[in-house]
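A single chain comes next, written as structure tokens; it is the form predicted on its own.
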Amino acid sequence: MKIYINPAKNKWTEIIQRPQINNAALKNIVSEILLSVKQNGDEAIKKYSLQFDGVELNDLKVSDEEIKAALLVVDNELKNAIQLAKENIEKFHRSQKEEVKIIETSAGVMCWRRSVAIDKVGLYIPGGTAPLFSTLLMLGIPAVLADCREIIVCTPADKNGKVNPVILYVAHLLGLKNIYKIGGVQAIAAMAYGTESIPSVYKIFGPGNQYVTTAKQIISSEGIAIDMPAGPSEVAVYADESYNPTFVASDLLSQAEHGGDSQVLLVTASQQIVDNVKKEIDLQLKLLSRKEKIEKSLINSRFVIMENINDAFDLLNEYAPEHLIIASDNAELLSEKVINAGSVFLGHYSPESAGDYASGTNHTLPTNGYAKAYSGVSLDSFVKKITFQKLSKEGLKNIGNAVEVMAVAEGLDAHKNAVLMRFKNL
């Protein structure tokens, strides 16, 4: 891990680079699969699912026996835990819906807005050393709650051809049942094309690592829309002399154990704080199960020593965290300073992990950066707000003049007849 001392701000560029592999091969290598299976179909999946995955499949849906399976074999604890988180995300997100508001513009002009569905989704959700239920959770509620009318979901399969059960369970809790055992850039590429036995959807949702996301990206030029860029994850805590350094180590660790391409970044006023961090944090690796994946992602990690509290938060705003922790006693006044992050976490009590799994918000958030321009999924991002009016005659009189006058001054005659018929009419 690096240390930085109150950095020049030419020298914030280094600090919030985030791991890289070379683009150009990923581009090239995603843009093959992706033509493959637009070309080749069910054909191409099972070639890359066995190639990528080690699993040879013959039927690509899940069946229903094998849901019925699932649910025997997930303890009622965890169905109790996911039960919980399943509550609080509904009424976190059920909360979201908008009222319709008709607003009267002009005297006789009425305008307002409804949101509705989009007709066709699809649900990313990672498999591989970290199978992620909660992100079917995050996904599954608000596409459901949006009245979404086909909701797709892949998700890689282990190498005897079973998807995780626990995946089951929850799609299963949420009455989903196109469910598609595939993974990786095939899966963005089923969903965005269609195969025999994959239907194409208009939008695709999901995290992933580098290629899934180079392949979200992709297929977003060519017109099928996507949640955001969502790649691998990241954390950034700010954390002052309140801080307890216990807690910041084990969020640093909790976010490092998703892999070796995650980042962490410490933000503080002290090398006090630096020094107390770093020691907690090896008395607790030595105890996790992920440790080697750990040790990658922390060679990717950053300490900033910022003696000044406006510049610390100006590097986080530019660094725009997937998910920031203030570990302050004064974090709810600190987080008036924050313009550009997914998702923040207040005080010594708000783990990153809770927003992971049952506090309610939505875990699916934008990372490198991407923050500064993105928000994370909620119940808009499964719904298209079209716009209505309604102009009475009245209404057309109000502001007819003002629409032929600016059409004539645009060059567009035929916008201005438009209004001119109508009020030979009237």
Contents of the next structure:
There are 2 protein chains.
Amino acid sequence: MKIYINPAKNKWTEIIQRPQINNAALKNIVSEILLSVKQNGDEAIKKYSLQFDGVELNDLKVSDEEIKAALLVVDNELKNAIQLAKENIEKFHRSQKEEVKIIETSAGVMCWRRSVAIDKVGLYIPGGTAPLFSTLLMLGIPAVLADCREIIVCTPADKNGKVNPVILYVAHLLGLKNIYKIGGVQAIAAMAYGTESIPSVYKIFGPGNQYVTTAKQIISSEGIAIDMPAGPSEVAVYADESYNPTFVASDLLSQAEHGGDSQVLLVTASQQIVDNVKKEIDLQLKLLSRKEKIEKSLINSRFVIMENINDAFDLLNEYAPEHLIIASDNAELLSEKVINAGSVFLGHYSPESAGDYASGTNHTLPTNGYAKAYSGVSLDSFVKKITFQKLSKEGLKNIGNAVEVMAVAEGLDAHKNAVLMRFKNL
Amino acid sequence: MKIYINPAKNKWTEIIQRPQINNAALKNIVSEILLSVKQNGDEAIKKYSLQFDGVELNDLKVSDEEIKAALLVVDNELKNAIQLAKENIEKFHRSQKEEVKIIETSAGVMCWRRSVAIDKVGLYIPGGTAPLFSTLLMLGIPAVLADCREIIVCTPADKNGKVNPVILYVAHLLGLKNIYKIGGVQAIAAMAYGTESIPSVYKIFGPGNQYVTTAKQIISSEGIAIDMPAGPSEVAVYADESYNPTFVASDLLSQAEHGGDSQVLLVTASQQIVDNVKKEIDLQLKLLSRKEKIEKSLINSRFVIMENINDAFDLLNEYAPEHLIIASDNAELLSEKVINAGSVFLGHYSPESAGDYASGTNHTLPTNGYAKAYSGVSLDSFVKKITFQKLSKEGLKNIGNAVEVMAVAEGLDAHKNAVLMRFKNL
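Form predicted on its own already given; the form predicted together with another copy of the chain follows:
Time for the whole complex; same chain goes first.
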């Protein structure tokens, strides 16, 4: 844990620094796997699943029987929790639907745009240390709401060839039928290029480790869309004198448990707050199951004392956190200072974990400072907004001359001609 | 010009094929320039401007005097045309502003999102054969409407160190003050990394040649956002019996004049239509100034006779054209079949050139089939949509249990703890 007191601006670069990843070495390994799947399809997928996940797969697709069996395993308390989360996520994402608005820009010139679902999308759900069924809710619900015609899900199987039953339960609940039990770079490759049993898609969503992230970056540069670039998860908490040290500590700890590379940043006005939060962290940490991971993550955490509130938010905006918690009675007012963040949690009763699971907002958010230019996943991520225009004869009369004059000024007389030929016919 | 008659589906891949670009060789050249600018700043910029554009630059920034001089050169007819275009583009893009909607997902759980401008953006305006001031309108207007705080423009100077006066006029009209007279890869590098005189930005917009496109692709994989991946411009026209051959020919020609690698596709129900359009192309072509370029582009054009209308639109959706013109009395009805396209022009009096300049829609659109997953530039391209949430005590009571249950099921007990600590306090 590093503490900064009223750091000068030239110190900020150090404070907002994210963990560096050695990309070149990673890229070579990942490129080789991508190419192999592109060339050898299912055979390569099976080879890498054995090599990396230690699982021998016959069928890559999850069968109806496997899904039926999974439904029986998930207990009712969890089913009810998932149902509540689903309803809230649906409500919030449904509100993002855009109505068609026809705009008459000049008389007779009608312009509008229509949101059309991306026809084929692929959702990657990591397995690994925790089965992230919540991510399937966060990606699957907007994909279904957007009306994507083909939605496929890739998620790794365990060593017995089984996919986590809660993931299968959620897929079933959302009506998703095409689930493939593969993970890692080979899953990204399968969705990007297609194989004998897995169809290719136009856009790939979902978090993953460094290998998956690098694979997504490479296929993105090949023209397949991805949700966003990614890095380790992170939270920044701003706490003023109205804070509750127990709450703030619990929020920092919940972020830190994601893993050793998670980022935790506390910005606050006084040394007193820092001291109290540290004390609370020590108390709560003892009882947590992921204690070792959390301790590793806390080593890299930064506590910043910033007496000037505008400087504090300037620093937070420079950091551009994935999650920003404003632990203040004045959270709503302070939130107007936020320029760069993925998702913002206001007040003392809005823990990040609410948004991670069940409040309704999406938890797939820009990390690593990408919040300066990227939004989190929303319904928008699953549609293209196609523009349309229809000009009446009168409409063309009204703007045709401007088009001609501008086309000529750009040296494009065939552009002018397209108007001229119509004018002759009016 | 290649003609296909009711092509079977296995022929479609050939029809929708775009020109291939040798990326590896390009990448090496471009990477070297990027690195050099990153390391040597303005000095490298000046070196490459001399080497590639044949211009010796002292100041990189366009001065107030240069802008004042430009204003005197642009004639009134063009100023009026630009004014009309500006108003229409503003109207359409202003209609894309999203109001904040507060959604109460569960009682006491308030979620909303707010569009916040990307703080720093860079607009690249190519010089080359034509001064594309219309592109500055298409990028500058939404950047200003979105309220981006820092908007910089890069556009190459001619051999005398002068920027095209119409580009300077448009910049002035939009209130853009930071214009740098540099182009090519070095301009993209400057905006990505910053130099002594050019600030770095978070997102870079604008078209360019293969070098510029490759540079944008590389800096995008480094985490700087770009508008979209790009390829040569293209149009697809669907014409049924209600078509006017003169109009259709003029539309195909206006696309073809962009350059030898432009793509032109005509899909229609009968041989008769193809023959008549070809005749009209020959007639009109003779009078056009860019005849040679157009002839080169027409060699690669494809005319497809598709008797079945659903097959016709399936093929068009597979092609996913940047521009789609539906030359039919039933254009609006047919437009419901459109799944993949950048911008769609309906009926006989909506030439692509209307949208290129003055109707109000944006002309920065996804090419190369990217319309399957990408939208064109809009107001959305200049903002991030940040989500916010505020839970009251009651709100946390209503969803807290679901959060706890789901967190435990994912093995994340510090996530549960963040709720539990607050429950203890209720």
